[in-house]
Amino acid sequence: MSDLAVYGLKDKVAIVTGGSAGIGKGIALEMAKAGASVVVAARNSERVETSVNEIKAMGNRALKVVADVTKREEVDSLIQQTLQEFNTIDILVNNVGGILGVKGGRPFLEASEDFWDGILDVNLKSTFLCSKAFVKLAIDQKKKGCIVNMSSLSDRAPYVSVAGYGVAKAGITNLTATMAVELGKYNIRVNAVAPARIETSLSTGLYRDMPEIRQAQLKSIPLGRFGTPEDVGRVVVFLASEAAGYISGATIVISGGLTHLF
């Protein structure tokens, strides 16, 4: 393998959860500008099919799996199409999770059940089900893997009024320093993003009623800007790469310099 072969994802094949928007379909699209074979997985059909036919559009295979990635039966689902279809899976990015926005926020004190458990579920428990039948398919097939996990900014600061998701990245920042630690002995590698103020149609959306908030952010970010999905997507590709093969355990923060105000 060349030295520069080494930072791309030529004949590998890759899972993206949530691939069919915002920073997920810019994971999704970098890994296929890689050289990866991705399968798009996400509850919206229209966005996954958009997701799938760009990525086709530049020469590469791609598979849409409309799933919902909290249930273990429909990631039991996903597992095997992509086996299906390309007989192999070499990489896992579970990026599925989010909160409800700034305005579906909750104080601690209003938070329901119900909203606790969906951020949880959306979140970690979505990267747990995942994780784990990804792993043992690993091991049955005695080949090496890895995973990179969506944390956030917000495993190590507090979140106001979303104190679920919060917790929720947390649990995700520790879940890969676990999985990598019982994992190793497989050559499985875990690994971790944590963005912080990310631009998508999303978030552009949420502040859109609010522009004093977004430049109060603008403001904080040492490099002046907000990151791209691109910014998140070239680093997952890097740690998804042989580029990376000596990096298990670590959480990659994604913040144009934020972190350290804290």
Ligand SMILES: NC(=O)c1ccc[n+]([C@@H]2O[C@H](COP(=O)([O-])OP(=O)(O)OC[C@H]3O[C@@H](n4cnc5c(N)ncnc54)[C@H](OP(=O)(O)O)[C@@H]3O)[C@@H](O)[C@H]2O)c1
Given for the second form:
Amino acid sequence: MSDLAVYGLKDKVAIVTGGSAGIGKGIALEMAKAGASVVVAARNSERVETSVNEIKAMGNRALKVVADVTKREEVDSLIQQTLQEFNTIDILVNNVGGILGVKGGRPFLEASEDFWDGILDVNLKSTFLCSKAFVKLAIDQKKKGCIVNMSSLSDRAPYVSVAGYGVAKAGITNLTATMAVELGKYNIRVNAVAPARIETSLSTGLYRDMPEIRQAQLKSIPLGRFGTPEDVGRVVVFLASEAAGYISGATIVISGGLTHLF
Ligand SMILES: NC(=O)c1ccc[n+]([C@@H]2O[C@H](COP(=O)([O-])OP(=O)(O)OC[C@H]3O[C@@H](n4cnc5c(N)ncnc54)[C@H](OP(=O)(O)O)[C@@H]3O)[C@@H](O)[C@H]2O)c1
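I would like to compare: after the form predicted alone, may I see the structure of the form predicted in complex with this ligand?
Every chain and every other molecule in the complex is listed next, the one we just looked at coming first.
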């Protein structure tokens, strides 16, 4: 392998959950640029198809899988469809998560039990289910593997906008470190990224009708700009590559210099 090839993903097969929009799409496209074949999994068939077509247009192989990754049977089917197409899986990016389309915030006192369950399912349970299925396969195939989880800067301090979101992301950061310790002996690396202030439908949707909040957020970012899905995608490519071969259990903050949200 040449010196620079260690930063690439040539001949690797990667699943990106939620790779049809926002940060996940940025990750899927950056992984394809780095040479990977990419499986894009999300619920809305049309958006998954668009993402897959963009990757194919770059000359890479890509697979469309319509799945809700909070459901175990659909996760199992995602793994099976990937195996049918590629025979193997090298990288899993657990990007799915978010705030269930909330606009303007949903603090603790306003959150229902269903809302709480939904936030934990989409962020934390999806990560657990996909990781379990991927790890089982990697151990069966006696292959090294790599997982990148999607945490958030909201993992480390009280997060008051959306009840349960910070809790779920703290869980993902902890699960990342726990899995790294347990799975090292199988040559499986597990890391996470913790973005903040990345412009997607999630972040702009939360404060859509509150331009003053957006302006205050912008002022708080040391680098003076919002982040892009590509900013996150490039870090995920690095973590998934051989260049990061001795990194496991880490959570890398991608926030333009912001160190806490509140
Ligand atoms: N934006 C930020 O500033 C920011 C900051 C920190 C962390 N994050 C994290 O980054 C991740 C992506 O956020 P984003 O801003 O890119 O969100 P987004 O624009 O809302 O995109 C979410 C993606 O996940 C898919 N998805 C959602 N629920 C799903 C499910 N149950 N099963 C399968 N796919 C599902 C969506 O497609 P379908 O709806 O078609 O399924 C879409 O592709 C999340 O984990 C979020 O918490 C974002």
